[in-house]
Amino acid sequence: MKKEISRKFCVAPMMGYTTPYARKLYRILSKNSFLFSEMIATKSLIYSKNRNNIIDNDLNNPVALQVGGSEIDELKKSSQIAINYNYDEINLNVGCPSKAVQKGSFGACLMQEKELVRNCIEAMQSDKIEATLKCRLGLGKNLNYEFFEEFIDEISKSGINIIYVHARNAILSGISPQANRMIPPLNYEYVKKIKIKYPQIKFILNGGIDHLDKAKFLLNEYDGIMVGRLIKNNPFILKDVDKKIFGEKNKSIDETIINNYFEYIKPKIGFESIFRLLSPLLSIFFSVPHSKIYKAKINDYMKDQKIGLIEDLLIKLINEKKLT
């Protein structure tokens, strides 16, 4: 049985960032945010011997497993794997513009094959898990509402309930995936317009949301919002989400939050890369102004796997810089 879950505030799937370890930290910081895995190719999901390390879901719900693929049988199997790992949702990526993804015949290039995408969603559907889609407005340098509308027209025939829209086009050649997150112009109005035509579908807005006040404002007109880089750059912003977005009491950053996360990762030292375990926190060390001393120390401690000293250093950094 599918659960009723809020998607007012979603943390976007980010390759190399939204690992099981990042999701654990995010969940410690916010109990209400809807989380995503990294995008995982269906073949890797089905056949990788390291699957547990890639998609482990240690009670981080509500959470979605995002997959990339276009083979119907593989998507059916992927949906069952998501159910077995207690995910609340399986999401098909039809927005990633990278060359590697295009070579695998999935991601944003699938927006050219709307009937196939509809068939993919239908293959993923189950009464035990929500099957959803993440897409762009279209392809190429020029925005075209008719293309976007025709794409959603076809996808809607699957009975889909939730679509996440990165509100800009994907440019499949000539610029990098990173540039694709910034250069193509945003157009929130397309999302607002398609919502009027399909009020039964929840459209979650993604793209260009760079602070919580903007997220809260946009929720006046959209079913939900999705943020990525904002959280990647400083995950501790999530501590304010439950208050600002969900109206709960404020949660301060204190030693308890840090201690909880380090208690989770300490048993994994030696079995998992220390960089992967600490990656959700490293952007804090390396982006705070005037923190050269922290950068040098963290590098030394990581080389020697001195996890306790890293924990102490992080607590000191938070206290000194008053991170919010």
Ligand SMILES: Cc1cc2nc3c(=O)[nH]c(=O)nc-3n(C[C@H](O)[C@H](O)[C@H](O)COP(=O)(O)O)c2cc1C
Contents of the next structure:
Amino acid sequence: MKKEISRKFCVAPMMGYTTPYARKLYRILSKNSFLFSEMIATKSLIYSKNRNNIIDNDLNNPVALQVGGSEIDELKKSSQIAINYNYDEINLNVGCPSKAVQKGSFGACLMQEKELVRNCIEAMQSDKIEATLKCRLGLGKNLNYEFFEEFIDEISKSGINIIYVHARNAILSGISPQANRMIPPLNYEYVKKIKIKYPQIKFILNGGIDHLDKAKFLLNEYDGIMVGRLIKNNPFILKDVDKKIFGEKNKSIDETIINNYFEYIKPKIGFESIFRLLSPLLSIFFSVPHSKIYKAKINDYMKDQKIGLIEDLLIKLINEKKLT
Ligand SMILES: Cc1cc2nc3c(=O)[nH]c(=O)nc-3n(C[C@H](O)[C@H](O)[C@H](O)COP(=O)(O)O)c2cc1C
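Give me the form predicted together with the named molecule now, not the form predicted on its own.
The complete assembly is shown below, putting the previous chain first.
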């Protein structure tokens, strides 16, 4: 049986950022946000010896495992792995424009192969977790609603319940993945229009949501929203999500956030890079004035793996700067 889960506020999959460690911090900061893993190629998921480190899900639910792939057998196996690791959802990436991903025949280039994408979703489906899709509006420089509609027409035949739309095209050559998140224009109207045609499918809007107030406003019209860079740049914004979006009590940044996080990462020291373990937390410095001395000290402690001292220093920072 699938669980009923809110996807009102989702934190987007981001390679290099939405690691198991970052997700732990996100979950400490927000109980209700729906989280995503980084995109993991199905081959790595199935064959990597390092699988536990890549997809560990220390009960940070609700959370989706995002995969990149287009081989039916691999997608079936990936779905079973997502179930075994207690994920709530498996999500297929049909939005990444990078050259490497195109070479592997997955990501945004699959928008040209709608029947294959439908088959992929069908292969991922089970009665235990949702099989969902994250896509763009289309490909190339020109927006074309018919193309988007025909793509969704085909995918909808799989019986899919949830589609995340990064509401801009992907341009497959000539610009970088980073530029692909800025140059192609956003068009939220296409998502609004397709929602009317398919009221049984939840469409989650993604792209350019750069403030919690904007997220809240958009929730009047969309089934859910997904934010990426806003959280990447400052995960501590998540401490306001349960209050602003879900109407719960205010949460301040306090020592327990730091303590809980360190409790999780301490046993992993020596098995994982200290930077990967600490980087989600280090954005606590975002917009904190005069924090240079702290940053320098933390750098030194990181070199020597002095984890206890880093924890003490971050707690001192919170108390001294009265971060709430
Ligand atoms: C550093 C970075 C890595 C990303 N990696 C992924 C990924 O692994 N899978 C994916 O579907 N999208 C990925 N994206 C795209 C985001 O999920 C999201 O669609 C995009 O950033 C637009 O949302 P935003 O305007 O709120 O940032 C990535 C974005 C960034 C900034």
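In this text, rigid core is short for the largest set of C-alphas that superpose within 1.5 Å between two forms. Owing to the predicted nature of the structure, the values given are computational and were not obtained by experimental measurement. Numbering follows the first chain given and starts at 1.
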After a core superposition, would you say I315 shifts its C-alpha by at least 2 Å between these two forms? yes
